[in-house]
Amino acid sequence: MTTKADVLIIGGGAIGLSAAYYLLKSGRSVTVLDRDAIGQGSSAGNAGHIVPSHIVPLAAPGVIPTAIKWMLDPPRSPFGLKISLSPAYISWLIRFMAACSEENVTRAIPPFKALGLLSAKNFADLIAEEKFSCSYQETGLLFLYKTESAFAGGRHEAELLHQHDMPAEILDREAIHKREPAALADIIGGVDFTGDSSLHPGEFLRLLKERVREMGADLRENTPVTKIEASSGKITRVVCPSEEFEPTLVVLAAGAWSPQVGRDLGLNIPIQPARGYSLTMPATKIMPRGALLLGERKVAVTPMGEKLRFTGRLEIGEMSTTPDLRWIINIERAVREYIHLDDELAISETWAGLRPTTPDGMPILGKSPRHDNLILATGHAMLGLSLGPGTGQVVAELANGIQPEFDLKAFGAERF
């Protein structure tokens, strides 16, 4: 069976659902395809942090030596690297190492800042307009530090944000304990990125999924794309196991699966999966007041109403979504080094998800350089949720011939 479609979105995570929402608001008809359940993939189990403060890409100076140091202490390392001889994987690693430069950071900051601020504003507007109940808090993101060397790095990051007119507050020992009573006594200081916020990502995506369905979206779950046909610079057919689609426009938002989905398009989509973990439990006796990031251990802590979630680890090249119990245990141990926790935690959910990561640490966002009717919206790494509503607005603008308010060149697929 062949179905005509106006806008066909491949991928039903934070990016795909956000794109669907803004496209529907603009008057377009939308069909969303996902290989699994819509709104329940990698975006649903993450930390739920909305971080316009995150203006520095993953590929930055100092990342390589820090990663090597971490890997020499495997039980405590927040970073892992798959051993593989795959040419695509080796090419990605070489490109990543080359991108860990000041030049890459300088190029990334303006578009990252613009997209992050747009997305944070859109989150606030969308949640208020749609009356979503998803534990949304505009309480900042508080980094906690136990060592002077790590605290110095936090102060440096705060100063960088100040240079770019972004808010960050440096807190000494007394101020940090006044701000966060759950912190243990040996926390020596912190930085509060006061423009950040947090929510329950699974609840947000569940509500967004239902809203776009109410707005008229055709949601097709458990519908993997097996082939994409193109002719004369235009996608003509998208093939699924039991149905084919003839779209006017295609949005590729398939996250870590984007290279596989787009393999027929002749595009260079250098994305590697970066696996992360989370564990969720009922509220503890002493709940953090807001979202936290544990500086030295790179673990996120997020209160979500009557729940508490810990999120951590970055494993480049791991495609599996099966949680590794060792890292679930290590993440809990890390949190116990920073904040008060109950002696026994009633863990109700464990999760492993894949962040789609480009070699330069920046999303791929914009029109396809080879197809008139394809928009790419993928490669957001750990920021897929955080940048979702901003990316969704940009996709809708591009789809309707509207020039976004900031230059997308740094996000273009042509850079690869």
Ligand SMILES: Cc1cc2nc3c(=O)[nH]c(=O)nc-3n(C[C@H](O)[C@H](O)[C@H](O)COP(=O)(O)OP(=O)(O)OC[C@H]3O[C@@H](n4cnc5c(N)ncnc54)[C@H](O)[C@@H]3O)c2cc1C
Given for the second form:
Amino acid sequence: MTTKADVLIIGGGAIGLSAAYYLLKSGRSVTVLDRDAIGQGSSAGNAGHIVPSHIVPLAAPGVIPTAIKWMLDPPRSPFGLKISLSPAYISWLIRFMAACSEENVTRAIPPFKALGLLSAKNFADLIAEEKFSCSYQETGLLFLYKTESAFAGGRHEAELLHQHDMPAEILDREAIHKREPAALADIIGGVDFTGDSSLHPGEFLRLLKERVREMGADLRENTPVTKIEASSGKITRVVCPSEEFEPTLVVLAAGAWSPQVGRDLGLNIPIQPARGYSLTMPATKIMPRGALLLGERKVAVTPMGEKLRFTGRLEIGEMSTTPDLRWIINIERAVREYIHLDDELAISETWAGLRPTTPDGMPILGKSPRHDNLILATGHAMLGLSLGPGTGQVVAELANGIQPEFDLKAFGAERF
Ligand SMILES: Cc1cc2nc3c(=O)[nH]c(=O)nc-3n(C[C@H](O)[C@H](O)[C@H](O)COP(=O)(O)OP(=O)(O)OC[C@H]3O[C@@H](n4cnc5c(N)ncnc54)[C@H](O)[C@@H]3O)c2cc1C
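Pass me the form predicted in complex with this ligand as well; I've looked at the form predicted on its own already.
Up next: the whole complex, starting with the chain shown before.
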């Protein structure tokens, strides 16, 4: 069966659903295809942090030596690297190492800041307008530090934000314990990124999925795209096992699977998965007041109403989404080093997800360099939830021939 479609979105994670919402608002008709359930992907189990403060990409100076140091302490390391001789993987690693430069950071900050602020505003507006109940808290993101050297790194990040007119409050020992009573006595300081917020990502996406359905989206679950055909610089057919689509416009939002989905198009989409884990439990006796990031251990802690979630690890090149119990245990241990926790935690959910990561740590967002009717919206790495509603708005603008408010050049697929 062949079906005509106006905008066909491939992938129904945070990015695909956000794009669907803003496209529908702009008057377009939308079909979302997902090989699994919509509103899950690598998005539902994540930390739920909305972080406009995050203006420095993953590929930055100092990342490689820090990663090597961490890997020498395997049981505690927040970072892992798959051993593989795949040419795409090796080429990605080489490009990543080359991108860990000041130039990459300087180039990334203005577009990251613009997209992050747009997205944070869109979250607040969308949640208020749609009356979503998803544990949304505009309470900042508090980094906790146990060592002077890590605290110095936090202060440096705060100062960088100040240089870019973004808020961040440096807190000494007394101030941090006042701000977060759940912190253990040996926390020596912290930084509160007060412009950040958090929510329950699974609830947000469930509500967004229902809202886009009400707005008229055709949502197709268990519908994997197996082939894409193009001729004369235009996508003509998108093929699934029991149906084919003839779209006016396609949005590629397949996260870590984008390279496979786009392989028929001859596009260079250098994305590697960066796997991470989460564990979720009912609220503990002493709940943290707001979202936390544990400085030295890079573990996130998020209160989500009646639930509490911990997330951590970044394992480059790992594609499986089966949670590894070793790391779940290590993440819990890390949290116990920073905040008061119940002796026994009633963990109700363990999860693994794949951050779609480009070698320069920047998303791929813009029109395809090779196809007139394709928009790429992928590669958001650690920020796919946070940048979702901003990305969704930009996709809708591009689809309707509107110039976005900021320059998208740094996000263009042409850079690869
Ligand atoms: C442990 C962890 C914590 C994180 N914490 C945060 C956080 O606090 N804040 C934040 O902003 N980000 C966070 N992230 C990152 C964020 O989760 C990702 O950036 C985000 O999920 C990417 O969204 P996406 O829509 O691009 O991809 P996904 O959510 O993975 O969606 C892609 C979709 O494409 C579908 N698909 C794949 N192949 C096909 C096909 N052939 N046909 C049809 N559909 C297909 C998949 O089934 C999937 O549903 C975290 C990630 C992890 C792992």
